[in-house]
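As a starting point, one isolated chain is supplied in structure tokens, in the form predicted on its own.
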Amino acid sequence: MHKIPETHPRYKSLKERHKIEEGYKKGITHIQGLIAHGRGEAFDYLIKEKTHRFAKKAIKASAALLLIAKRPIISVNGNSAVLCPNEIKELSKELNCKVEVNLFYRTRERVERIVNYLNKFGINALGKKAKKKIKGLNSKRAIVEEDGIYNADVVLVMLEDGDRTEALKKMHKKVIAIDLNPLSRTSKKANITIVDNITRALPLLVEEIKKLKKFKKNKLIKILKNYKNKEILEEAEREIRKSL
């Protein structure tokens, strides 16, 4: 990997993107992955490449969400995979949830490669042996896990199409998505849009939910009524304006 100074600007952002790229030399990120995350990064400038108040009032909601469920499941594409396989694992012990690979360009060989990557971080990832279709969805993305996403009732998705996520509503599950962009179909459709670069998210969501696990049901529940997902994303592109 290229060697970044770390008294650059945009140290971190960097460092992202050439994970991004030696991901693809590996066959787990797809090229299209690279086109997907540079988009990303176009509206993490935007907003100032930090986590805002309306991020953090979605995550706490996303915790919430996760801790009410009865089978959470997070799904996972090739470029989260290289992001942050440490923090999957341990938002995955945390809620004590099941991970499952689902992918647009999807090959046999590729799901195999993601998920031996993620048993190397203690991952005990599915998607290997989907079987089952969603409805309505005429992508790859469709085939999943009968005991994964197919039989979850809370997704949590990253980086995702907004075709399954609509797909998923249908089938009457909660939908959680990690967004930087307020304004796509996902954001619009899911229940929660955390708009935010999931490298930043997921450490927080993680903290969010071992401060929740103390508080009872009521309290959850409580949580989500409060929680108004159209607010959010109008926040989240007034903050875009405002740098604009």
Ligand code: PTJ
The other form holds:
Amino acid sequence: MHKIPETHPRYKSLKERHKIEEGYKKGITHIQGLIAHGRGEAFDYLIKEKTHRFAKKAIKASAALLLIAKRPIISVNGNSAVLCPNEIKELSKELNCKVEVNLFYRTRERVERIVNYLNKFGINALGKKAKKKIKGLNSKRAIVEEDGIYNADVVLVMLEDGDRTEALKKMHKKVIAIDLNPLSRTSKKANITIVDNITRALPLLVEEIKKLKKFKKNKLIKILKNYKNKEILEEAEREIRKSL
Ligand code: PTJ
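Having seen the form predicted on its own, I'd like the form predicted together with this ligand now, please.
After this comes the whole thing, all chains and molecules, with the earlier chain placed first.
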């Protein structure tokens, strides 16, 4: 990997770019994933590359929902696999939940490569045996495992397209999205949207889950009842306008 001096003012951002580049060379990240990453970078710049109050509130609600869930699952694509494998491992360990590789640009080879890559980080991901289909979704993201996304009650998605979020909700699942763009269809359709970079949001989500684990169920339900996603997205949008 290209060596970036740690003193570089944009060290973290450049490091993430290089991870995506390496991921592409390994056949894990799709070439379109490079464009998606650039889009994310632009939004991250507009929120000053920090985790705001609106994201922290969404992280807290997400932790509560994931702890209440009976069959939560983490959906992983080519970008999230290379950016956050350790965090995905931590999260699945804390929740004792499944991880499934689910791709927009799905090929059998790519799913296999990503499953094997995650395996090196101690993640036993589903995805290779996907045969079920999410109703009303025409992209390859519809192909899921029966014991995975198909039967899950809460799905955590990262770098998503709005169609699947809508289709999952029609199947009466709750969707948590991490998306730097508060204006995206995914952000608007999800039950909870964390407007933050996945590289900052996932470690915070793990910490919040550790904290909320000690809470009784009725306290978790109260957190969820008080949460309003529309207001969170408006807060995020205001923050972006402020920086323009
Ligand atoms: O499933 P794959 O691996 O075959 O690839 C699918 C991609 C990522 C190519 C596909 O989902 C895609 O084209 O995504 P979009 O439509 O570009 O949407 C990506 C969204 O994620 C955008 O709203 C970005 O702002 C956001 N995003 C990008 N990077 C990050 C991010 N959000 C949070 N953290 C990031 N690091």
